[in-house]
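This document starts with one chain, in the form predicted alone, laid out as C-alpha cells.
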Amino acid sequence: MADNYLERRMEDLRSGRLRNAAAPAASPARKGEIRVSFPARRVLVTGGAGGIGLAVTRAYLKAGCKVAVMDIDREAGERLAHDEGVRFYNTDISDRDALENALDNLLTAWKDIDIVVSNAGISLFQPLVESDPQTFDHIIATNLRPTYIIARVWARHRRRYPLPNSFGGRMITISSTRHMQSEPGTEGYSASKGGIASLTHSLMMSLSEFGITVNCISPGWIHTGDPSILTESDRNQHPSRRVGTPDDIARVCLFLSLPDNDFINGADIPVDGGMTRKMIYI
C-alpha cells in the first residue's frame, strides 16, 4: 500500500501548497490536443500499473485527480506509488476477500469514490480440446466477477453513507471487441468480455439511484509494446490506418468522466480503428 505521505505530498504539489517545490513548466498544447482538468475526483483503476491501465492512471493524475491503483504487479505498483503519488493496493482481484478488503480500506481512507475504471484482466487462449474448466473459471473470476464485486461494495457504501454528491459517479468497464468477433481458442476470454458488456447495462440500472453512470469501452488492437515492431500491413488493415495505443482508451475514459456527459449511459463504445465495422471475406 502506498505511503500516505506520498499521496498527501502529491496533493499538496498539485494544489500549490508546497511553494518551495519547483513546479514543472507547463508544456505547450499540441495541435488539436484537448486538456482536461477535474476537481479533486477520487479515481480507482484496477490493473492500473501497466498497459492500458497505466495510461488511464496517468491521464487522471494529469487531470488533477487522486488515483488509487489495484494491481497484482507489486514492483510496478510500488514504483508508481513512489514516483507519481498514487495509492497502491497489491491485490489479486480474483480473490474476493482480498478485493473487498482493499475496497473497504480505500473507502475508509477516502470516504467515497467518484470514478471507477474496472480494467484489470488476463488473456489466456487455449485450443478448445486442450482447455480445462479450471482455466475458464479463473478467467471469469479475474476478468468479470471483480466488476460486479466493486459495484456491489460501492453501492452498499453509498446506501450506508448517503452523503450529498452532485457529481454522482462514473463506472467505466473495459471489455474487448472479442465479445463481438472471435478466433478459435478464446472461449474464456470472449465469455468474460461479453459478460462485462452485458453487466454494464445491468449495473447502469442498479447504480442509477446513486447518480452513477456505467459505460463500457471495447478496445480492439491496442499495442502496449515497442511500436517499431508494427508493420505497414498491421497499420493499413485498420480503416484508421494505425494500430491503437493505450492513450486512445485513456482519452475515452476522461471524456466519459466529464460532468456534463451523464447522458451517455449503458453504452458499449468500440475503440478499434473501425475493425468491427470492416467486412472481410477471404
Given for the second form:
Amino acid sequence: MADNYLERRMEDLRSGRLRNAAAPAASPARKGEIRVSFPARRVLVTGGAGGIGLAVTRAYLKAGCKVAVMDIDREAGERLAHDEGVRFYNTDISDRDALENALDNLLTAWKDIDIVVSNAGISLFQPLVESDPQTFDHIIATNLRPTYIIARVWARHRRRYPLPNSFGGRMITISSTRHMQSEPGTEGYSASKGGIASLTHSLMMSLSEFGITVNCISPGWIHTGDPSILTESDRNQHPSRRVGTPDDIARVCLFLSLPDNDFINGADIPVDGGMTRKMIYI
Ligand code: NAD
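In place of the form predicted alone, the structure of the form predicted together with nicotinamide-adenine-dinucleotide is requested.
The complete assembly is shown below, putting the previous chain first.
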C-alpha cells in the first residue's frame, strides 16, 4: 500500500482508476469522420470528381472552404457542381494549354488560391517488353507535369499580385508508395511518382518566398470502390489490419492545411497501413 501522495497517484494510474475518473465523455464522432473548420479558404483539387480526390473535395467543403475541381470526367464534375456547389473545370490536365487556361480563369475569379491538392493521376501498368514510349510520356504528362505547371502559374500570379495573405498557402502533392517499391511493369507510374516526391522538395524551396508549404502524401492501397469485395487477406497483410480509404488521405490533407502546421514542409508522408515498413522474406 502506497504511503505518500505520488506513489498513490502512480498506483491509481496503474490500476486504471485515475484514467477512468479523468476520461472525457465519449465522442459522438463516427469513426472516419473529419471534424475541422477553416475560414473560407480557396482550394483547388485536381481529379477532385472521383476516387481519393472526391473525398478530399468533400472534406474541404465540409470544413467550410470554397473548392474548385479540375477533372476530365465531365459528368461526375457537373454533378458535383450542381449538387455540392464546387466550381468545376472540365479539364484534361495533361493538356498544358487547357490546364493553364483553367488556372487563369480560376485566378481571375478568386483573385488567389490558398490550397492546392495536386491529386489527379492515372495508374497505367504495362510489361516492359510490351510497353511503348508514347504511353510512358503520357503517364508523365498526366501524373507529373501538371504539378509543376500549377505551381509555376500560382507562383507567377503571386509574384505579379502580392496580395496580403497571412496564411501563405499549402501545396499538397499525391505520390504513391510505388515511388519507393515496385512490381514489374510499373516503370512509367513509378517514375512519375518518384518525380512527384522530388518535385515536392524542389517546389518547397521555390514557393517558400510566398509562404506556401509543399508536402507530399504517398498513399498505399487506398480502396476507392465497393469495400465488400475486400478479403481477409487483403486486410490482414497490412500491419494496420485494414485497407486504406479515401478519407485516410483527406484527413492528412486537412491536417497539413491547419494554419499552425506550417512547420511540416517538404515531407513525404506515407499513408499505407504500415506496408512500406513491413519486412517480407518468402
Ligand atoms: P481514380 O482513378 O479513382 O480518380 C482519379 C481522378 O482523376 C478521377 O476523377 C479522374 O477522372 C481524374 N483524372 C484522371 N486523369 C485526368 C486528367 N488527365 N485530367 C484531369 N483529371 C483526370 O484514382 P485514385 O485512386 O483516386 O487516385 C488519385 C491519386 O492518388 C492518383 O494520383 C493516384 O496515382 C494516387 N494513388 C492512388 C492509390 C490508390 O490505391 N487508390 C495509391 C497510391 C497513389
